[in-house]
Every structure is written in structure tokens, then in C-alpha cells.
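Taking the form predicted on its own, here's one chain by itself in C-alpha cells.
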Amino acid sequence: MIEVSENKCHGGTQGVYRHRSRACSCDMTFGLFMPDPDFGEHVPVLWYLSGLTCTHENAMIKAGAQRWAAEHGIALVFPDTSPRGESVPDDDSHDLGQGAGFYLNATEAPWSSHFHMWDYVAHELNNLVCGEFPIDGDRQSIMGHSMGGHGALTLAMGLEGRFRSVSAFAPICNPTASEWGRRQLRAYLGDDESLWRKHDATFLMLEKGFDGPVLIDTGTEDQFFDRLGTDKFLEAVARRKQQVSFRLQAGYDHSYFFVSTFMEEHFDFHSEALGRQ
């Protein structure tokens, strides 16, 4: 692991570092947020999953996080969004490829050589950041915007009593439905639809459910919302009985001038979840 730049912030430090990463079969950065050392050796750690064209460096600069996350004492992960590099496959589109790794492991050609975010992001950062950093690896929450949103419901339902509390700002959540979805899930995947429902949260809320505590943001104006598949989400929240808070935001867009808004409360909600012994 290189360090990239260290940085005083809000007591802590904002590091940015890169890595051979085995599951990506490329280099990878992060951001890592460590709150003052005061708060302990090991502190609870929340990780940040951000959206499509995203690199680890949007939500790092425009979240406003770190300030919620040195109050709290808590670690905050920032990874990237997909492998990248001139050996990487890309599309030219802003949605399929580089900066639209959608957290999923690719099986189809020419992504399954790189494209393994779900193992990246589950295992192989996780176990780094865990080994390197004194962080507690038994109290993690996570949280992600848009492509972010889905990264963050689907693992956290996914891997089952790893995180204590999930949040989401404009998830897509219904992505086997959507614009944004089903060209990405037929190119990662291939044309089996079956294979698609373990990356979809509305599918995963009906066969799964998570248990914690569930917080999720949306905004009224927000220019995407007909691709999020928001309604179908909240028809299976409530056909499972799982508890939701759900919130509209009113005139509020899909833009981070929402996600910033609105940080200290998802930080305040995770808070709670990673201070339960």
C-alpha cells in the first residue's frame, strides 16, 4: 500500500492511498478519514459507496463528511466506484465501464477480467483497511448516493450481520427494472435475468431483508428519479414489514448539494447503530 497524501482535517486525517488490488487485477485507490486517535485504537468505521462517474475523490471533497465523522469518532472509507487503467475494458458511455463498476462481480467478457467490485469492496479492501488501521472491524455501518445507494443496500443485505446499519441518498434500487440497470446487469452479467436479483434491493428486501436500522433519502426534484424504481422498493419494504425510514426531501436534486444537506443526520443515525455494544 503507497500513501497518495496525508492531510490534517477536523482533528483527524484525510489520507488517500493505492494498492495492487488482486480482486481487480489493478491498481486501486481509496480515501481513508481517521478521526483524532483520542477517540481510541480501534473506532467503528462507515464506508462511503459513491455513484456512476464517481471516483473515491467526489464525496471525499463535495460530502462534508468528514465533519460528522470526526465528531463521532468514526473511520470513513471512501473506495472507487470501478477498476481503472489503460488495460481496464471501458465503454464510452458514462454508465457501462470505468466509474460504473455497479458493485457487482463480472462474469462476462471483456469485464470479468477486472470487474469484481463486490469482492473488492466486501473482502479485499475491507480486510486492508481492517489490518492496516485501527479500526473495529465488528462495527461497521454503510451508506453510498445513486449507484452508491444500490452498492450499499445490496451488500449490506448481502452480507449477512456484517454492517449494523445501512443509508442511502437517491438509491437505485430497482435496478433489474431500470434504464439504469438492466443494460449494465445484461453486459456484467449476461442475459440470464435470475442472476441479476442478488444485485437488486427491491429483490433482496423481499427474499432477505436487513436487520438494523434503515435510512433513506430522496429528493423531490430529482432529475433521476424515474430511474431509481423508488416505488417498487417501498412495495416490497412494506410487503416484508421491514422498518424503513424513508424521506422525501422537498425541491431537493440528485446533486451532492442534497447529499451534504442531509450528511449529519445520516452520520447521527449511523452513530447510534455503531455505539451499540
The other form holds:
Protein chains: 2
Amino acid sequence: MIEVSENKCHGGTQGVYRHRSRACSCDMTFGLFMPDPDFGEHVPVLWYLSGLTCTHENAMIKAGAQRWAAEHGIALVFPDTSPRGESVPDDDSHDLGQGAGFYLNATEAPWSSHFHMWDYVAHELNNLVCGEFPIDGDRQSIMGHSMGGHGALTLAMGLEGRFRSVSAFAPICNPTASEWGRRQLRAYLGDDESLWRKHDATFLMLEKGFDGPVLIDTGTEDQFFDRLGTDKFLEAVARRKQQVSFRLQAGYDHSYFFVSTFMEEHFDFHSEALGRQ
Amino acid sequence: MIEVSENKCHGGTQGVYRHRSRACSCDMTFGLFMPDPDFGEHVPVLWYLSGLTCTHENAMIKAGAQRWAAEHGIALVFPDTSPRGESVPDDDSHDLGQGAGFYLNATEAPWSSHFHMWDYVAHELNNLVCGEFPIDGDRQSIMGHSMGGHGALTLAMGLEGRFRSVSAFAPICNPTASEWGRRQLRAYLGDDESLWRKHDATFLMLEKGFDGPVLIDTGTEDQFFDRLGTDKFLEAVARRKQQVSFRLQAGYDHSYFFVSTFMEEHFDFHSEALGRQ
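Given the form predicted on its own above, I would also like to look at the protein as it appears in the form predicted in complex with another copy of the chain.
After this comes the whole thing, all chains and molecules, with the earlier chain placed first.
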């Protein structure tokens, strides 16, 4: 692992690091904010998964999250959204290939050679940051935006016991029925739609739910609202009787202006779950 | 109108009053909390609609609402849930007849002689309290519990422009499909199910929504969860893109212990909508 950059930020350190990834068979870059060391030897960690087209950098710059991570004494990881590089397959559209990993392990050519973002985030990067930095791996929570909200919800439900809380901004939450999902799931996982379900938050909610609190914000003016599948996900939440706080925020769209507005409340939410009042 | 009782409470006055109701063709009793007169000549008003079996008195005693009405300077009305008296029809079950008016105007015998709770709450009692007390009728919001949550949601969406905000605790929100609804709607409104829809919050949400913020809390351990229709209502909320905050509160049931827990937050919500921060 090499250091790309480190900057002091809100009393802590915003770092960017690069490492060779076995899961993705390429070099991967991630952002990590560590709060002021005065918080103690090992701090809890919150994952932020980004949306389509983003690298590790977008949220690091635009989400305004370090302010609250610093206040609560929480480490914050910003993974990339896909494998990268000239040798990595890509597609001309913005929502398949590089920048659009969908947080799953592809099984179909040409994607299966590199696109293993589930294993990367869930295992490889987790082991790396918990091993290299003073992070308490027993206290983890996860959040995400759009495709990253999909990732946060599916990882939280799929990795039972890993995360204490999960939140999302405008998550894609029923991709097996959406323009943002069906094409990608078919490309990455093949034609057997039954294999898609473990990457669909609505199915996961109906089948197992999440053993902890869930917070979701979506804007009423979200320009991609019809691609998110919010209606079916909410129906599943009610059927599951999932502990949840769901808000449709009047006038907000899909942008980071929306995400940054509610970031403080998402940190309050995770901070309580992480015992970090 | 006669005064049944007046008690000083949190610096204001908790009154109980009785009057002859034209809408219900019987004497009706209601509770009204008025905050400290120091708040000014005319204060905004919040309606609290109660659930099955309740009179005007249950919430007045158990919801812990006056504390917050006093702090925010808001009048609080507690209507009864049905017409009352020996001459008023009734049923042996707890969820039809007296104590179970469902906030509608019955058209079917024997109920049509007295059961006009929609007109009573929406018009007659509104005119009475706004005329007899220093209340600003242009600043109204509404809340309710269970059947009263149904009433709050249907009145808020049915009386466009009347209420600035609406909230509910464990509302019945899809009664046309529920054990708490189908029997009563048939008894009160007859067999034509198309006439039931204007008293079903899920249909109203799909058709028109609410022009303001909505807050709903329901407990994950609500013993009547399956009668509430929460899943279909949430699906409608998402389809409507309704400004909403919906929370499933872990471990809470259907009782006033649940209602009172979140009353402060409901007042914060309405207070903001009523310009009363």
C-alpha cells in the first residue's frame, strides 16, 4: 500500500492510498479519513459507498462528511466504485463497466476477470484498513448514495453481524426491476434472474431484513426517482417490520447538494449505533 | 356550549366542554388545551384524533401532549370518536358504532341518523372552537392515533388547504383492504366499494397526496400491525413522491406508551409547519 496524499482536515487526516488488489486484479485507490488521534487508540469505522461514475474522490470532496466524522471520532472509508485501468474492461455507457461496479462479483465475461467489488469491499479492503490503521473492526457501519446506497443496503443485509447500522441517500433499492439494474445484473451475473436477488435490497429486506437501524433519505425532486424502486422497497420494509427511518425530502434532487444537506443527521444516526454519542 | 371542567395545566388551561351537535344529532363532548395567554391573542391549533374505543379523554390524560403544546404555544383539540348516548345506535363489537366513528359521514341505516364525524370534526367543531376561543383558524395542523391516524390522514388530504402538516401514530391507512375498515366502511357507507376510497389514506395518497409535510411513526411490535395497511400506504407515498418522514420504531407497540414517547417530536414537526419554532 502506498500513500498518494495525506491532508490535515478537521483536526484529523484525509488520506488517499493505492494498493494492489487481488479481488479486482488491478491497482485500487481509496480515501480514508482518520479523526484526531486524541479520540483513542482504535476508532469505529463508517463506510461510504459512492454512486455511478464516481471514484473514491467525489464524496471525499463534496459530501461534507469529514466535519461530522471528526466530531464523532469515526473513521471514514471511501472506496472506488469499480476496478480501473487500461486492462480493465469497460463500456461506452456511464452505467456499466468502470465506475459502475454495482458492488457484486461478476461471473460473466468479460467482466468476471476484474469486477469483484463485493469481495473487494467486504473482505480485502476491510482487512487492509483494519490492519493498517487504528480502527476497531468490531464497530462498523455503512452508508451510500444511489448505486452506493444499493451497495450499502445489500452488503449490510448480506454480511450478517458486520454492520451495526446502515443508511442511504437515494438508494437504488429494487435493481432487478429497474433500468438501473437489469442491464447490469444481466451483464455481470448472466441470464438466470434468480441469481440477481442477493443484490436486490427489496428481496433481501423481504427475506432477511437488517438486524439494526436503517435510515434512508430520498428527494422528492430526484431526477432518477423512477429508477430507484423506492415504492417496492418501502412495501418490503413494512412487511418485514424493519426498524427504519425513511424520509422523502421535499425539493431535493439526486445531487451531492442533497447528500451534504443530510450528512450531519446520518452521522448522528450512525454515531449512536456505534456507541459514539 | 357548557364548560364541564377547566384545569390549569403546564401554565395553560385544559378544558372539557359539551355542546349540542347538529352534525351528530346529540350532545358531544370535547377536550381543548389552551396555552398560556401570554403567547398572544390567537394561537395556532393542532387536532388530535383518537382511536377505537376512546372518548375525548384518553389522549388528554395519556398522550403527554400538553407539555409540548404549552411550550410551543399551540392550542390542542381532543374530539370524541363518535356520537354518544342511549338514543345513538351501537354494536356489541368494539370497532363499530359508539367509539368507532371512523371520521366519515354514514349513509346507511341505522348509522346515518347520527354518525357524521367527518362533518362534525371538519366543520362544526372547527367553527365552534375557532369562534369561542382565541385560536387562529388559518394555522391548523392535525395528528391522530390508529383510527385517529386514519382520520388525520383522510381529513388532511380531503380538506385541501386546511392543514399545514399531518402526523400519525400507527395509523390505519388502507382500511378498504383491512379487518379494521372493510366491515365498518360497508356498514356505514354501503356495498359500493368505490364510495369507500375517499376514506382510505392509501387511495387518497395515490390520487392527490398532501400539500405539506407528513410524519408517521409505527412500532415494530405493534400488535395490530397487520390491520394497518402500512405496506400499501408506503408504496403509495413513494409513488406520489410525498414529502414524508416515516419511522418504524423498534420494540414499540400500539399503546399510549408508544404515542407519548414520540409526542415531543411530533410537536417539533407541527410547530415548524405552524411557524411556531
